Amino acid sequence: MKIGFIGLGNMGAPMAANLAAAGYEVTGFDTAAPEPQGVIAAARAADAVRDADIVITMLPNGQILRSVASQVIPAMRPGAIFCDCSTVDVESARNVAQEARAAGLGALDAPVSGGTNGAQAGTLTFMVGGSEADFAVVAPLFDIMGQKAVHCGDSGAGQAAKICNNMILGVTMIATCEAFALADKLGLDRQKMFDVVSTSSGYSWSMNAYCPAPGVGPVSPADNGYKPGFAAELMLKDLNLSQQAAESAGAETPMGALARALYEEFVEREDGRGRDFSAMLPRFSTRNGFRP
C-alpha cells in the first residue's frame, strides 16, 4: 500500500514518520515544512499521491483543503481513497468528500484529538466519516498513528465529532480554570483541591488528565511554563468551528459560546496567543472582582 502524505507541520510530519516506520511507502509534500526521515520528498502536491492507493492530508483549515483537493484529487488514481485528518469545517469535509467520490475515489474525514504529543507517540484518536468500505482499509493505518478510531457515520460525522468534543473540552477547561483561581483566593491549597475534584464529581480530563495547576496531578503543559501541548489559538479555532455548525444546524449552545468569546479575548486581546490552552488558569488567578 501506497501512502501520499499532504502537510507536514507538527502534526503531520510525526503521523507521516510513523506510517513510514511501520514499513510503508510515503512519499510527502509540505510548502514550507521539510519531510521527516523514512518519507520521500515530492516536488508537487499533485506528484505525493499520483501512484498513492491512499492519500492522507493534514492542513490548517477548511478553505486550504478545498484548494489542495482541487490540486491532487485529478492526480489522484481511480479507486484510492482521499483521508483528510485536518480540523476544518462540515460543510468543507463534505465538499470535498463529494468532489473525490465525483472522481471515482473513496473519501474519509477523519480529524484526531491527542495532540503533538499523541501524533509522535502514536496514540491519537481518529474520529471518521465516510462508507465503512473506506474506513475497513484505511483502518490498519489508524492503527499505526493512533490508539483508537471511531466510525462516527457518513461523510462529515467525522469532523461533527470533533467539534463537539473540543466544545466541551473549551467548556470544561475554562471551568477548571475558575475554580482553580477561586479556590487559591479561598486559601484552598491547589494539591487539596486536585485529590478532592479528581476523585469527585467535578471530574474530568481536564482536571484528572491535563490539569492546568503546575506540579498538581500529571505532568502537563502548565508544568513546561505552558508551552503549548495544544495551543490557545486552535482551540478558538475549534470552538469558532462549533459555533459556526450550531449557527448553521439551529442548536443553542450558549456555554460555547462563551467559551469561544473567552478564547477569543484571551487570544486576539491577552498574551495567550503561542501559549497552551490550559493558560487560562493564570489568567483567571490575576483577575479581581465578577465577571459576568
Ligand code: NAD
The other form holds:
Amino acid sequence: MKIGFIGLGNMGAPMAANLAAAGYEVTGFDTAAPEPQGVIAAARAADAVRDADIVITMLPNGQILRSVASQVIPAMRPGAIFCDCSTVDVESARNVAQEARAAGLGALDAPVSGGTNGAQAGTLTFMVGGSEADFAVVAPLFDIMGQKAVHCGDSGAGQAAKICNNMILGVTMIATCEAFALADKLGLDRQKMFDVVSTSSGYSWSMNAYCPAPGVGPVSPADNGYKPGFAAELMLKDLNLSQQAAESAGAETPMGALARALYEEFVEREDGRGRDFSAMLPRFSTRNGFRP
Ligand code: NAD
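Alternate state requested, the form predicted in complex with the ligand (shown: the form predicted on its own):
Starting with the chain above, the whole complex follows.
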C-alpha cells in the first residue's frame, strides 16, 4: 500500500515517519516543513498523491483542508481513500468527504487525541467518520500511528466526537484550575488537594493525568513552566469548533460557551498564547476572583 501524506508539521511529521518506519512507501508534501526521515519528498501536493492508495492530511484548519482537498482529489487514483486526520469543523469534513466520493474515492475524517507525544510514540487515539469498508482498509495504518481507533459513524462523526471530547477537556481543566486557586486561598496544601480529588468524585483526566499544579501528580507541562503540551490557542480553536457546531445543531452548551470565552480572553488579551492550556491555574492564582 502506497501512502501520500500532506501536512508534515508537529503531528504529521512523526505520524508519517512511523508509517515509513513500518515499511510503507510514504510520499510527503508540506508548504513549509521538511520531510521527516524515510519519507519521499514531493514537489507539489498533487505529486504526493498520484500513486497513493491512501492519502492522509494533517493540516491546521478546515479552510486549508478544503483548499488542499480540491487540489489533490482530482489527482488521486479512483478507488483510493482520502483520510483527513486534522481537527476541523464538521461541515468542512462532510464537504470534503462528499467531494471525494463524487470523484470515486473513499473518504474518512479521522481526527486524533494524544498530542505530539502520542504522535511520536505511535499511541494516538483515532475517532473516525466514514464507511465501515473505508475504515477497514485504513485500520492497519491507524494501528501503526495509534493505539486505538473507534469507528464513530458516517462522515463528520469523527470530528463530532473530537470536539465533544475537547469541550469536556476545556471545561474540566478550567474547573480543576479554579478549584486549585480556591484551595490556595483557603490555605489547603496543593498536594493534599490532589491526594483527595484524584481519588474522589472530582477526579478527571485534567487532575489525574495532566495536573495543572507544578510538582503535584504526574509530570505535566506545569512542571516545565507551562511550555506546551497542548497550547491554549489550540484549545481555543477546538472550543470555537464546538460552539460553532452547537450553534448550527441547535444544542445548548453553556459551559462550553464559558470555557471558550475564558480561553479567548486568556489567548487574545492576556499572556496565554504559546502557553500550555493548563496555565489557567497561574492565571486564576494571580486574581482575586472569577472573572469570565
Ligand atoms: P502544525 O502547524 O505543526 O502543522 C501543520 C502543517 O501543515 C505545517 O507544517 C504547515 O506548513 C502545513 N501546511 C499548511 N498549509 C498547507 C498546504 N496548503 N499544503 C501543505 N501543507 C500545508 O500543526 P499540528 O500541531 O501538526 O496540528 C495539525 C492538526 O492536528 C491541527 O488540525 C490540530 O488541531 C490537530 N491536532 C494537534 C494536536 C497537537 O497537540 N499539536 C493534537 C491533536 C490534534
